[in-house]
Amino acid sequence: MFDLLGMGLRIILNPSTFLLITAGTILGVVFGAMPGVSASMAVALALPFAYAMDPVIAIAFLVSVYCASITGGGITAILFKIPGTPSSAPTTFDGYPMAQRGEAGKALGFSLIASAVGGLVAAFAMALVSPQLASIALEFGPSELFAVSFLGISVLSCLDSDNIVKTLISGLIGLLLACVGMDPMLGISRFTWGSSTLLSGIEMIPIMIGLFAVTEVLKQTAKSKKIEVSDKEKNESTKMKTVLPSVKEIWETKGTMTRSSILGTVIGILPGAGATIASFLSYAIEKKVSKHPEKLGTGIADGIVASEAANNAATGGSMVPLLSLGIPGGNAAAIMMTALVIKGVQIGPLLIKTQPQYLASVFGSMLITNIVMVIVAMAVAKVFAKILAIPYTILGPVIVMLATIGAYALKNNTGDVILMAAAGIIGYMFVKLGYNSAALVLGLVLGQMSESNFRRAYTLANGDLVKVFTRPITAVLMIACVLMLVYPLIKYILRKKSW
């Protein structure tokens, strides 16, 4: 490993190297605070760049992007309740709130913060086990992806305890629009009603962008008389600074900051998971946890924490498999692998023996790159910061249209624009009838990977459930769903006994 760190620190200490790296960090927390520009996205907007560059530091500039558009992503979700990128919605939950209540430099601050030790822990991971950690990924089958998406589902009542009913109706609905499109086996089309946008199924990021920010921007329209903002949140706003969180209340999110680290890390190893699912799976484990879970969702940091130490040590996770096995561990990751061959590089289990300069520069860019993104977050996030000034009655017109913009840009296709405009009436109508959007957007995310995991496992084990679940891996996942599932239940028995 400490050959690894000198090497790799050899490499972005290069003048020239450092540079890019730190270029790549400012473009990829620029393009992750804008709406409608996923991390994937970012990267392959950075892609021509890298053409040019010698393969060794390509890879560390476009890494130094894909980490700094997830932190991106949490400036906008905490300011303006609109995600930057899929896996910043549950930053939303706590981030947002707290900005509301005038906290907005400290919710930031935490967001950095958390951003910064799960990328160095997903860094030390990547830099430790790598090897070993994509020898235990590749004994996930589709029957193991399966029990990990099932586990996702499984945390669904946390996301609203006090509501249980309607957030698994949430979800359900969720996991209804994520059938629409292509069959994943058969190649056939289901619920398109003839409709050619959605034949490749309903895009996640316009039905994120309309739930959260058209929601938000229709909520505030409908309050009459609390449209504009008042003298003291335009103070505080024009004010606002990225504050850091002292020693002692790190410490005191220490714990959230370690689990959602460690998870995020495995969860960005496994193909075909990614930072949005760690950190809603983060999110809802806390819930789990936490001595407190009531107050998750009001405006507490450890929120915020868990969203986003795991989305950030999610992508170094997702560095595993690619430079360990030649596996991308999601679509950033892809195209990286893409620039990489054609540059060349022979990507495989080889390359760590054969060519570990690529495995330093990565290490060596993500250890710095977590370091520079703190400090050009703080800058990007002062800028953003001043919108809130802006009187709502022109900031929610604004609103609308960045997002119907993000929407359109992702396909340029009309079509996601109308998914948009629908996503956010039916936010709306969530808010006023107490169900859960977030619910919602988990069973979207989680629905497809279920599906077409569960019909392959269901194929190789030709129709046979119990070879299905007995595989070692997916029956311990399966117990862990069902003790999640049960154990709401449990806990209000043994309150009840303890009257």
Contents of the next structure:
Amino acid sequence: MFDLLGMGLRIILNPSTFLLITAGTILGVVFGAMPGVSASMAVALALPFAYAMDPVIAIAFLVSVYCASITGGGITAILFKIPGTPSSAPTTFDGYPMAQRGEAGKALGFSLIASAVGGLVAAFAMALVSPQLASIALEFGPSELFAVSFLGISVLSCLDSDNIVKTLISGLIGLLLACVGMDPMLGISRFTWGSSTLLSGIEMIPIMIGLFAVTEVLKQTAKSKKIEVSDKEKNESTKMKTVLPSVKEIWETKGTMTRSSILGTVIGILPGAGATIASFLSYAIEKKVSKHPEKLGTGIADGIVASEAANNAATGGSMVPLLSLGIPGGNAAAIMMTALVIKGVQIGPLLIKTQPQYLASVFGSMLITNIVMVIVAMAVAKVFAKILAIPYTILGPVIVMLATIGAYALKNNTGDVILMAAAGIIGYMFVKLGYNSAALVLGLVLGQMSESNFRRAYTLANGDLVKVFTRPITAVLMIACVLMLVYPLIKYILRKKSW
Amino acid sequence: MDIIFSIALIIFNIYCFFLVGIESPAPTLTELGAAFWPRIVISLMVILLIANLINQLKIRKEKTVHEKIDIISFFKSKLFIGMVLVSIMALSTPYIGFLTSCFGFLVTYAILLGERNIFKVILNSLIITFILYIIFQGLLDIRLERGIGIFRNLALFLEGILLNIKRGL
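Would you mind giving the form predicted together with its partner chain, to go alongside the form predicted alone above?
Let us now look at the entire complex, which starts with that chain.
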């Protein structure tokens, strides 16, 4: 590890490389904070700059853009309830209420520190156990990946413990929406009603932007008499200097920060799982272990820390299968892999042994990025926070237009804009009727992963379901799922008995 | 409302249950078939929706005063107009392009939210439309929708200007 650290620092502390990484961090935070630009799009936009660089520096630069964009996504999630990246969706649960209370600076402070800690933990974990973890990740076949995704689904029961039935229905709606389009195994169309737009499936990003951003604007429209009052509150929130979290307040979240960073790293390492699953899972676990679970979702620091530490740690984790096995953990990692392949780098199991400078470069870049990022993101957040002072008569429509660009830019498809608008209206109904939008998003994220892996595992086991569920890792994970699903029910029965 | 929503969703789910069966071939010994997973999801959802329905009916029975759904005032509300504006913007963008739909939406929604100074609204909307256009179309190369006919010509004209500026730089 120390060899890697030394090599990584030698590469990164070269003045020109350091400047490039700082530039990448700035680019990443700004791109991530733009609602129309996802983390993978940020990396894709930065790709042309990397073509001219040496491959070792190029990967460090792209990693800095990737890590910083995930952090940038948290800025808009807190200030406008628009998750810049899907993994920032759980950040809105506590971040936005805090911003509404006039504690935007504090919420952003917690988000940035948690992101930095998550990123640093993942960087050290990557350097320390990358080869070993990569070989464990290789053990994950379809049945284990199904178990991981099912663990994500069982998280649904924790998202809103007061309304489990409606939360589960919301999650199942998400799972059903994920079935729209081509069947993952046979390529047969399902629920398309002959529409070519639906054939490619329902995209997560337009749905998510609609459910969070458009719904929020509609909510404000419905109570437009109160907008003037909230404008005043928002003006308060722009006073960033006075409301930054203190060291003591940050120290109080140490447990959440540690748990979420470790969980995020582990989830990030698993091929196929990513920052989105990591942040949702971490938030749900926080609800389970928290001493005051009822406060989560009302605007407390633990909620922000759980989500942000996990999603940043997952970005580091996703580098492990990329560099050690040549398996990209997500879209952004796939783009980075393409850049390296273009440069003639042969990514695969031998890369760590034959060309350790790549792992060292990523490690060094993550260390530097996560430190520089706090300063850069705070400056960017201050600029963005100023936007909150704009009257809602201007800000509300602008949020909808940014959401529209975000939905459209994904595939340059106006069908996604219609999907976003529909999701926004349905999202408002969801809020009114007490259903859970986050559960729907989670169902949509996990739907295809669960189905395809389950069916693949079933085929590999020659149709023997016992074989699918008795593989050691699968069995342990499935027991954890059952416990997670049954726990709220037992709690409910015990509560009733005590009456 | 919740009861109506649950019943509508149950009916839709039953329809989907049979639809997916017609669309996909029969399962084999080693392949579960395309209908298996959606049918599991639908079955679970119907069970939960029935549970929710029973729950809601119980609550309704316990309540002495029942909520009345005032449909007329809903259609007159700002919320409904807001939903219509968002829908119109989404549906019209392929035809009138980003520039026009963005400007139109910013103006109408600002008025809906209570802005009375029309000159200010138009000026702000115009400035914001161009800022968004320059950032996303010009700087980030995200090809925003051009629309058709005259709107397409306008978009192409502006794209030409941006391209010339970029070349000049």
